[in-house]
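What follows is one chain in structure tokens, specifically the form predicted on its own.
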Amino acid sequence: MTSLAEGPALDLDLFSDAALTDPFPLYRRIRDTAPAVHLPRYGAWAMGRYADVRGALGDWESFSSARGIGLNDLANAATQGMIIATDPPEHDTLRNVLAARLSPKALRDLRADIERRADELVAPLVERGSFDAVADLARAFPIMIVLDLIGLPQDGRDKVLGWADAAFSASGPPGPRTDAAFPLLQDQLAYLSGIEPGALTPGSMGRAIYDAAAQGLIKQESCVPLMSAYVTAGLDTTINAISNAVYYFAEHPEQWDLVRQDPSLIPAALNEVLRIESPLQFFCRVATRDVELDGQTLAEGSRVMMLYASANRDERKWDDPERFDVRRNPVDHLAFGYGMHGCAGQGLARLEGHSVLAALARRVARFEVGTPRRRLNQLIRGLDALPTTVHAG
């Protein structure tokens, strides 16, 4: 048996402009090298194959989140107590606070309103003919839905998206991008700390968090980290899934034709967009014991990057993974994570995505897009702008 502490290593920079713009060739090198590859410049391992990533995410006792999910000590300390950086039993206590509000039954009650709001957003954009699919569509919709559900006061909402973006990027390796993001993460926490519970909309998810603290179900000091988790995670996946969907359907009009001819393909289409362009690139785990991987040993204490986006393009799992095919229906992709830390809000994100795609399918025959501008974030892959022209039909 070979210890991975002395095993395969690659001197890769996953956070250069070029790598953040197109990380997939580097991910393939990692997958082709070994189940886990040491990246010396980060003092961490990278795991990129689907079966290994899924297995590790499903084994929280061997791969812990409680020592932080990022690549720098400052962010790992700042996120202590946040739901993404906990193991059971603390994780389960925090997750249960909003579990009922994100359940399938609760989402069924929201469906009609979210579908109506998607129609109200999409109809005038299609009438305009040209718009930015990121700013005018993909960002506008989840911000309107998620922040209303959390019940945030109007004052400060205009900064929430920038803070959420920074909260992800702050967990990258030490360096200028992390230095730039970290103060914004602190601003987000200061903003949330300054909101009195009474300022949150009655009956909202945010108010429910403080009610749980008042009832002794969670600690009072858990309220702000939990608010931060839902404000941060509730936006980026949906925003990037919607904008990426417009881009891919513009590039693959025959796939859009399939969706319009058979709208029952919309859930499969959204899954395929999330598989091929996973917004979240990675979170870290720390091995709590020596773990065997394909005849090698990953040593206890190793920090491991779980490369979700790599796993979702693993040739060992997916047939022709670079091909965009709405009939693939990859229901077991890892874009929402897997296991105990699988995204708690993925049902809401799917409902938002399905509603927007359905509203577009009823009105748009063809998308044309200009040159997209990519947003460089150390953990989230997405677009900053996508000039779009639609042809109604």
Contents of the next structure:
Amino acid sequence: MTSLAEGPALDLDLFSDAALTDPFPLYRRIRDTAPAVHLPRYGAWAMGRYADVRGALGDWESFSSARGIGLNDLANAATQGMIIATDPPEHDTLRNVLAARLSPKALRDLRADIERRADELVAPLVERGSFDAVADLARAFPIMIVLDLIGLPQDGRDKVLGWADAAFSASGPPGPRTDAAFPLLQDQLAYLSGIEPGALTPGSMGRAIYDAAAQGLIKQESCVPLMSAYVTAGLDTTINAISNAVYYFAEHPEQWDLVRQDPSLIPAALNEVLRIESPLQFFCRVATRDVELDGQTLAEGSRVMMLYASANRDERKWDDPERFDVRRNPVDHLAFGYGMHGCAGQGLARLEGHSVLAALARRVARFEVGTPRRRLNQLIRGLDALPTTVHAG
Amino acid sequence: MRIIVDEARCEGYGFCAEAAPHLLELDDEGELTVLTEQVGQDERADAEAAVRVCPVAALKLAP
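One more: the block was the form predicted on its own; return the form predicted together with the partner chain.
Every component of the complex follows; first up is the chain already shown.
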């Protein structure tokens, strides 16, 4: 059997300030080196090509999530039993609770309300003319929509966003960034554990989790991890998608013209924003057997970073991948992952994204942005501030 | 060749029906129906496209 560390290796630091600010040259080196590249700093492998990442995500029997999706033992232990860190049959039981509320069918009745609330948020911003596209738009909208849907009490909501950011970053490699994030992940879990089910809005997604436990569909101890899945996965991802959309349309006004001329392009435009700037950079899997990859053997037990953001810019898959083109409609991008663990909230994320873009397209002729400030997180790529001026028309 | 739907995995995104409307249909209840028992050679590319765009890998082609 091939030893765990045998095979093509690169001594890359994917988590320095410079790498987190612009990881794409490093991703390209990984893609150009081999299907899977050993990264000795992390005792892990990285998979960066579209076909391999998609293939692995579609093969949970060979690439397990149950040993954790992060790069450090503490976070992998703390997330044990969370839906992202399970395999069937546990995974399917938990997924059914989420899908019952998040599938496109379940979301249908929410559409009109979400579209109205997007309009009510966007109209006064456009009237103001200048705003921060991160704080005033991209954060404000999912916080309002998602936390209401989960049914969280008002008390404590202001902390939820910081915890969600940390809950992702805590799964990075051992080091100061992980040390700083991990206590906040614990704070999030303590906050969620402290919420009485009765304090969640009746009929909410959060209440449905506790109802499922009361009915014996899931174990009582699964409730807090599922709540964590909602409040973690439902925020930074959508927030970054919305602010990235504003940024890309400011930089590519001709693409915004296309969307305004033909609003049926909005779903394709959101897909393209997610492809070129995927909020989630990676989650890990662990090989459950020796896996053959294009002439290379990945040994059983190898922890492998699935680089979604790299796959979405793989030259082997995408024609001119650095080009932002709303007509491309890359419907099979991997920003939501793929397969069994494919983002359970992608229907809601799309609904939020489409509603905000439609509300902007009705009112905004041009975006102008100042220098964006990046938010450095070990798993999520996005902006912390984006000074924006819009010209109505 | 047939299109097989894993009903436990299908969550009703409907991208497959958009990719191949003559092969698959998502009804008002969000239930997916395969419209053709056998996929002909000339429909094979559409069937493959439909399988490809399923975000949760709920579709596959079988001989």
